[in-house]
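In the form predicted on its own, a lone chain appears below as structure tokens.
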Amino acid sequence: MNRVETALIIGGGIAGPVTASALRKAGIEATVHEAYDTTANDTDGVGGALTIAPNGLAALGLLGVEEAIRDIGQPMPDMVFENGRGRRLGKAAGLPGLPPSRTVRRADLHRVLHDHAVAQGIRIEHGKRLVGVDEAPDGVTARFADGTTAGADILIGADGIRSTVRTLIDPAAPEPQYVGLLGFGVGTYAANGAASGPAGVMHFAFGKRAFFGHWTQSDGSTALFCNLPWPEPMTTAEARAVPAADWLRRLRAAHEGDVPAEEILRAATPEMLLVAGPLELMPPLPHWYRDRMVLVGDSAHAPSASSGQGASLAIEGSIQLARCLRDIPDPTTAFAAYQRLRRPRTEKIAADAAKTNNSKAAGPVAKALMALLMPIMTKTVMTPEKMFGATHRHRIDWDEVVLP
């Protein structure tokens, strides 16, 4: 069978441009088709921050993008665990021999990855919302809502947790699962009076009624995120339809007495509030691929945001998919090898994140017990190496040949 030479990539967020760049490195021409009319920026609802862990940085290094991410990201080598009153329960320092994780604005990350792909000559087409796929023995044709079509040897779904490609591969695939928490951010782009200590330390705090995190940014401002327990499932659109002033009142009530969340929220205005929406995860999928279609990133294995690994896993998967297509001529066999390489790792990380979600939504008794046990746990079962070693030290050998 002839080797794959062309690919259609559906989705221009994180996994899409990275997959296109990795395929270019593997000698495969790819075109990215993005449903929205422009690349994401701070004004179109794709705001907030995310973390690129050392394993994600290493994968980007294979494509020559690592330095650009370092330039836009704030290094975050250390983590501190606290109760809602600001009392330290434990600390996890960065792993020896590894660069620190980088906290980046999502919009900045999208821009850097987009610009890197375009600089390599990769075509990114906007306003291309996928509505269907026509399959043939030797290729696929994508049909878009604007009436246009595009063809290639294979089609890659990098279209996120609500993937259209996933439903085409398997109409019975499970839906994303709501984990019982809504995400909010505030202060990310504005200075305020609530100091979080030196820059580069991420504080994770178990408040009285909700979980929150805070850190000092390089400009001296304090950034805050909140995970608010919310029993009823709610879509991002539904959450954003609620007036920001209403959410701010709820968050102030939930974090009354919490340090420094109470002070930050008291000074915040509705305009400063980012409504990220529900925290969700993808249950394990029966099928990552079918015939000449395959999934990458959140469309295949979205862990909860609590993992801190969503972007890094998507980047890793993009690299591994390109390696498999480079070395295995038959696309279905290449997809099977890719799934074999990725599934155990992504499912383990997702399962660990699900446990973290449970602790965030814990009641007062469980939180009190956690406060008692945390100082012991961070010195025994929760040492940095035990918590993050296998995840953060993972490296992909680009030059190693992938076997069927």
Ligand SMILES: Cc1cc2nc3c(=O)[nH]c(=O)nc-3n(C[C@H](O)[C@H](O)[C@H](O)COP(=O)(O)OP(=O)(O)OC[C@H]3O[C@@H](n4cnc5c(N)ncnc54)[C@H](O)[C@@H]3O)c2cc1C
The other form holds:
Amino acid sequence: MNRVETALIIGGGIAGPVTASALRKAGIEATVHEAYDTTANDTDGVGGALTIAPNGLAALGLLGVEEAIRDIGQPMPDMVFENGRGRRLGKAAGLPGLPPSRTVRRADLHRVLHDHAVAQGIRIEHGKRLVGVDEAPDGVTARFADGTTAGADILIGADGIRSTVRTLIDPAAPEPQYVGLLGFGVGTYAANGAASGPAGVMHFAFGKRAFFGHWTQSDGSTALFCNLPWPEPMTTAEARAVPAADWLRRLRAAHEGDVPAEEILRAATPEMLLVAGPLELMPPLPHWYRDRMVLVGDSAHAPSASSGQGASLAIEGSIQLARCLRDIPDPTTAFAAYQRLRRPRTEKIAADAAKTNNSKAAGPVAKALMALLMPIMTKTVMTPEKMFGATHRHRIDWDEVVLP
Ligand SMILES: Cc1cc2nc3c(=O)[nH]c(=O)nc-3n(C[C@H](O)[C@H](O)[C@H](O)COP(=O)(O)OP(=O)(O)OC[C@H]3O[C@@H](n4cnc5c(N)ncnc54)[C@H](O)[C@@H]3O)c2cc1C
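Okay, that was the form predicted on its own. Show me the form predicted in complex with the named molecule next.
First the chain shown before, then all remaining chains and molecules of the complex.
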């Protein structure tokens, strides 16, 4: 069996460009095909911010991108857990020996990953929405909505939680699961800066009726996100069809009495509101690959936003996939090795995030109990090392040979 020499990557979000760069490092030529016309668009949930954890930063370091992320990212070493009145329930300081997590604007992250890939000579084609594939024993041809096609030895689905490639690999694959929360962000709220105290601390607060997070940005302004319990499933398009002013009214009602969410939302305008839409996770998939097609990132294992790990896991997975294809000539055997390396870790992190989702949507009695127990738990069974050690300290040895 000839070694894989070329790859088509579907999706130019986070996993797409990172996989292309990692494959290049492994000596495999890849082209990225992205459905949207531009790289950093603010219209498809690409707005807002996300946090890259130390494990994601270390994985990017293997490709030489860590420094560029440091330039665009705000250091966020500490986390504080609060009740809705701003009373501290617990603190998780950054782990000793690790660099701080970095909070980045999603559009900046896309730009850096895109530019890094292009600088290595990788072709990223926009306006290429995959609609189907033709498979042959020695390669795959992708069909795009604009009528064009492209061929390579293998096809990699980095096309996110609503992956088309996943359905092409397995038409019976499970669908993303709604976790009962809608996500919102108030991006750049400069009017009353530092409502969150010193920069470098991410605050997670169990408000009376909804969960919220807030932090002071590098420029002194305050950023806020809200997770609103919403039992009825809703698509992103449906959520965005509701006027932002209506959502803002609902969020103000949900956060009445919450500190500092009430104050921030009082001064926010509908234009400041980012409707991220339903928070979802991918249930464990029976198959991450079939023949010459494989999944990477959210298409395979979206752990839900509550994990704070979706992007970091996508980056780790991209690099592990490239190592497997570098060392194992038969693509299906390489994909099996990749799935074996990644599945236990991604499923554990997703399962932990599912518990966090439940606590965010908890009723008043469960919340009161949590407020009582959390101060003790964060000093005993929920120390930062116990909560984040295995996740944040994970490192990939690029030089180690992967065995089938
Ligand atoms: C509100 C919210 C907050 C989050 N916060 C964090 C956080 O703090 N930290 C963290 O690590 N993660 C966070 N995440 C998760 C993180 O955003 C994802 O895990 C990450 O974006 C996954 O990257 P990806 O490249 O696999 O998928 P995506 O980023 O979704 O990229 C997929 C790409 O594929 C393209 N595409 C889709 N279909 C096709 C097609 N048919 N043809 C061609 N292209 C296609 C899309 O346009 C897109 O560009 C958050 C998610 C949400 C919703």
